[in-house]
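Next up: just one chain, as structure tokens, the form predicted alone.
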Amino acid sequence: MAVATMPAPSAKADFRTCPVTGLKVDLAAERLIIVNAVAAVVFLLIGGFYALLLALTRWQAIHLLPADWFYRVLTGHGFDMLVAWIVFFEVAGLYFGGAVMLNARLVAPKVAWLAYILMVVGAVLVNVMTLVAPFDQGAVMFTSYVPLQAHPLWYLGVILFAVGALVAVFIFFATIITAKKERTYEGSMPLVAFGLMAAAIIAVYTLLSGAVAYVPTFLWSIGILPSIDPAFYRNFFWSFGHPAQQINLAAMVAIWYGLAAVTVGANPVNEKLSRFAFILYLFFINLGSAHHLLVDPGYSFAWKATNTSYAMYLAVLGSLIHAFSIPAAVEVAQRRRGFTSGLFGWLKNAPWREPGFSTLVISMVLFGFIGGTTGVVIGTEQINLLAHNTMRLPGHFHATVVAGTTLAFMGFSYYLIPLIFRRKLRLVSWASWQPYIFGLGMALVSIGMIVSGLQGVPRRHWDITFSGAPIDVTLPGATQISLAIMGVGALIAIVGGIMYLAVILASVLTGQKEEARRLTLVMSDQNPLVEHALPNVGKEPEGKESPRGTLVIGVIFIVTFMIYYLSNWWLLGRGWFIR
């Protein structure tokens, strides 16, 4: 991860120099990073509480909540975890990548504060109306499909939040343009900032699509429009709902590159190829939205086939490039440090107690092996007929958005404490163990959901026994086991989430106020980004630095994906069996 090194910007702004990174930190940007990160953690806390209630309800043996509260909590959980927590944190990340990493001043900080206020007011409105509005206007769930009609203030909250986020994105663009104009950095934009820029570009399309979906429904809810076409709404909603998670993908990958650099001093083996992979996201990643509409009438076979193949899977190609580039960079960095024995000596001797490194590895493994493989399979038109609206869908996106993105953001936030909050990290041993506990829990949650979905458990229904329904529904007895796995995993993940919150809150509220002394949190190396901190750099014989261990891991991943993909076609064939 290259860092910008140039004299302080000439424009009017108050700066400090980070003693660890040498970066010029705009104090206005620093304050906005802090408040957005704090807001993110608050909504993570609320959404995590909702997650516990939902898990204990979907776990059929416990079945905690009554139906009305189940749907209210499900609505709040979806917004707080998929939107509020992640977008607040991403805005903090944009200000970090645009201002701090480029030694630049944040453009229009007063407007940035207005954006923050709009987001906070919007998020609070959505949460309040979810809980207090009449049931049919509050429990509309994340998708709020027409003809469900939410309370007008619910729609207004979503719109205010989206407007605030869009303003923050444009401030980021203005900041990076100004940084280039004022020559606050040399050469190309650092790769982490480049990845965040890709996420911001995707965000513009996403938020504008959300406006096309939500503004008419708001006008409908207050009686200005007589009706909304459900097909029109679903199309534009998923131009918002699914790409919102692709913003997360680009931001998460950018953070992966950052964590690899911070913890082992890794630089991409081919940075141009990594940048090209981000560009593939810009052109093709949003086509995956179509997999939510594959069972809808009105769309042609050609439209469905084109979109669900991700335009010949070019977006998937981008992810595969990152999936090889990041561990390859780690392997090369480790081999340069002298860990050259065998295929995996570099991995065995990696800094596993450093939360940034363990977060990187666990997040990548769970995102790739569970979230990525299931996502591509669900995006296949024929197989989607089996998976649509079953528990396989939340199993997939809990592996991507939670086990992948949320865990990566958690890991990155540990480093914001000393570098941006300028507080000493408290409960460091908890921070070392937290990624393992949270990762284990989310792996069990995702697997339990996916296996339940394979047995036909519906995605959103409060009672999988369908008690009182006019048609008897019988699910395999094994669903009780898979749902129990999900429930136990949720309890473990909640423990990991509590550990994370305890570390963050203890550090922010009671941590000693001090300037950062080193970049890492546990490792003895003062700064892996500085070449002289690497003990054996340059001592490895030429030709020994090839990432051959990563190549083996890549082959294992491809074989795993092929087995899962072909097994789904086998299941589809059994479903179509005709005597």
Second form
Amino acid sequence: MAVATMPAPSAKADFRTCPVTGLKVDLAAERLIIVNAVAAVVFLLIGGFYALLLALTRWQAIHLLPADWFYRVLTGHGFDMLVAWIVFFEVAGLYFGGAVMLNARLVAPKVAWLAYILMVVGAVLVNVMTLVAPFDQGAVMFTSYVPLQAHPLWYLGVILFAVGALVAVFIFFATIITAKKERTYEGSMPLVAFGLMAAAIIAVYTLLSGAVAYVPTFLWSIGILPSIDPAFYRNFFWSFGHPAQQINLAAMVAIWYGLAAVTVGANPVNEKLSRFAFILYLFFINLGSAHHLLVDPGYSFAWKATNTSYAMYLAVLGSLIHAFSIPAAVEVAQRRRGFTSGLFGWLKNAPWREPGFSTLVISMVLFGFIGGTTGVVIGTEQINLLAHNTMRLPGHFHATVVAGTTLAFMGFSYYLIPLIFRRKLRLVSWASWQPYIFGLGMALVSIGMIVSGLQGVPRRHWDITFSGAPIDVTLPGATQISLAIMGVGALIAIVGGIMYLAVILASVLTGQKEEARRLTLVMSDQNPLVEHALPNVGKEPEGKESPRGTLVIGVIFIVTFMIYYLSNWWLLGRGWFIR
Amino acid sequence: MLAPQRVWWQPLSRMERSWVIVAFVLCLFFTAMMPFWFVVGRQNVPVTTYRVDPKVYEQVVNDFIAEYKVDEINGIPVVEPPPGGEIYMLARQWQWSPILKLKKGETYKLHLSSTDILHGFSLQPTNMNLMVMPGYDYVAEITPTQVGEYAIVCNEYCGIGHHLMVTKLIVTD
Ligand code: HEM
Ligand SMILES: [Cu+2]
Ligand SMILES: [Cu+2]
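Switch over from the form predicted alone to the form predicted in complex with ligand HEM, please.
Starting with the chain above, the whole complex follows.
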């Protein structure tokens, strides 16, 4: 493993030297990482509270909230989770990957503070307006589809937040360019930073599309523009909203590589392949926004089919490559440590009590088996007829952005606390259980939602008994069961979420200050990153070292995938004829 | 996790190469399924769309209802159009109008549009879902294949009365 070399002291910046990694840590970057991470956790807390209320309302047997509060809370949950929690965490991640990992100084920390303030003000504005604006201007969902008109301050909040995020992304670019110029690291950029860079590039065109959607809409809300075309808005909204999810994806995958390295010393078997997969994301992922428009009026089949499939599912190819590379890296690392028995001896002897490792596995399995497969299926042009706006959608994205991304971020932060906050992690046994509990809960939430959606339960819907409607409508009785599964899963996931917050808060507030410390695992004193990591270069894993187990898991995955995919075509084929 | 050592652009191992090939073939298969179904499948997403002034659309729907109205349920007109013709559905906060009576096996041209904001056409329990937008007349050629009573609910959030927005579609032999 090549170690980044100390740079000659260059521009003015205060550094401390991390005793763990030997990296120089820019103190300004460190403070910014801390405040962004704190903001992220605060919004996770609010969004998590909302999640509980929502789940207990959609669990039809409980039906907690009245309609108006349900829709307000739903708007707040979508924004606080998908936008605020995720983006604040990603900004912290960018500063970490750009400055700390590259051993560099953060360019323009003052501007970074400005970006932070813009984001905080924007997010608070959106939250307040969601709750206090007149109902029709507050409960607009985070998508706020025109001609539904939010309060002008609501749009302003979104715009401020997005501008702040864009500034943060440019600071990241400036930082990595400066790092390169000042030669703070040797050789190629580390893979994790490379993945973050891919995420940041996607972020730029994402946020620009967001401006095209939101700025005219804001002008419309204050009466300067007479009207906005609803199809125009949806198109640009999703050119923003969809790639934004791929930022999460790229960031999550980067973290997967990081967790694999930290917990078992795994290095990608072939870096070229992993980098190529990130590049596929860059080029093809923006096409995916079309999959939100598949049953909208006005688009041709050819346009939709080309775009929804990312040209030829090339972004999916990227994910499939990571899906092999990461477990293969883990397997090879484990086998080289001597766990070579059978197909899965390496897995059996893995550090299952280590939160970083269990997070990696649970996040990958739920993201892949539930999130990925359902995503490809509902994004198929014709199958979308069956799925559009049903609970299959939240079912899909709670498997991706919650069980996948959010869990990965949670697991990763256990390792950041000693590094960045310089505190000893507390409640370690909670940390060890937390990924399992949160993962189990989210798996039930996702599956409950997907099964409900398959039976026709709409998303964003307060009352599927339609009480008070002019006509009696009854959805299949089994929806009661699937919604209850979702509700129970939500309660379990909330427990997992509380455990996470407890560990983080206890550590940050009351953890023992600790300066000189090796980077060790949470559950033991080992440091696989240094102790086990063997360079893979120049030595192809062979014989007992080759990742055969991963190949078997891969085959199981493809078979499951095909069964789900083909059964959906079968389901579609039973429907009414439509053209 | 840090910078990769020396050369990392070595060739792929045999196992990696086979995985990439399998994955790529899978992607090609997914890609091919859509045009394949577009040609041979009976369930395809409608593409015919016209621009329409919401006021004009409302007038057209009113004329349609006046011409073929046969009954009324809870204030919603029941309309039985001639088999094989053009039929209309209007979405507004918070009602669908009218209730349609159709014949099994006949193909109708169903027009969908809204006079205010977005709504979602969701036929249940068949589970067929389309977006409905003001200013756009979205035309679906549909052929009911089973008799029975179906519900149309709204599945695009449209305000506080979103859950009240339902109507019926009755298919007879
Ligand atoms: C304990 C964890 C969570 C539970 C139990 C939960 C539950 C729910 C429920 C019940 C809904 C409403 C679905 C509907 O009626 O359409 C919802 C919507 C949503 N959730 Fe979560 N959620 C959780 C965490 C998260 C996280 C961490 C994120 C993002 C990172 C997230 C993103 C979303 C989004 C984007 C929506 C859709 C909002 C909309 O339709 O406007 N959720 N969630
Ligand atoms: Cu509606
Ligand atoms: Cu609605």
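Numbering follows the first chain given and starts at 1. So that the term is clear: the rigid core is the largest set of C-alpha atoms that superpose within 1.5 Å between two forms. Just so it is clear, the structure is predicted and the values come from calculations on it, not from any experiment.
- With the core superposed, Pro470 shows a C-alpha displacement of at least 2 Å between the two forms.
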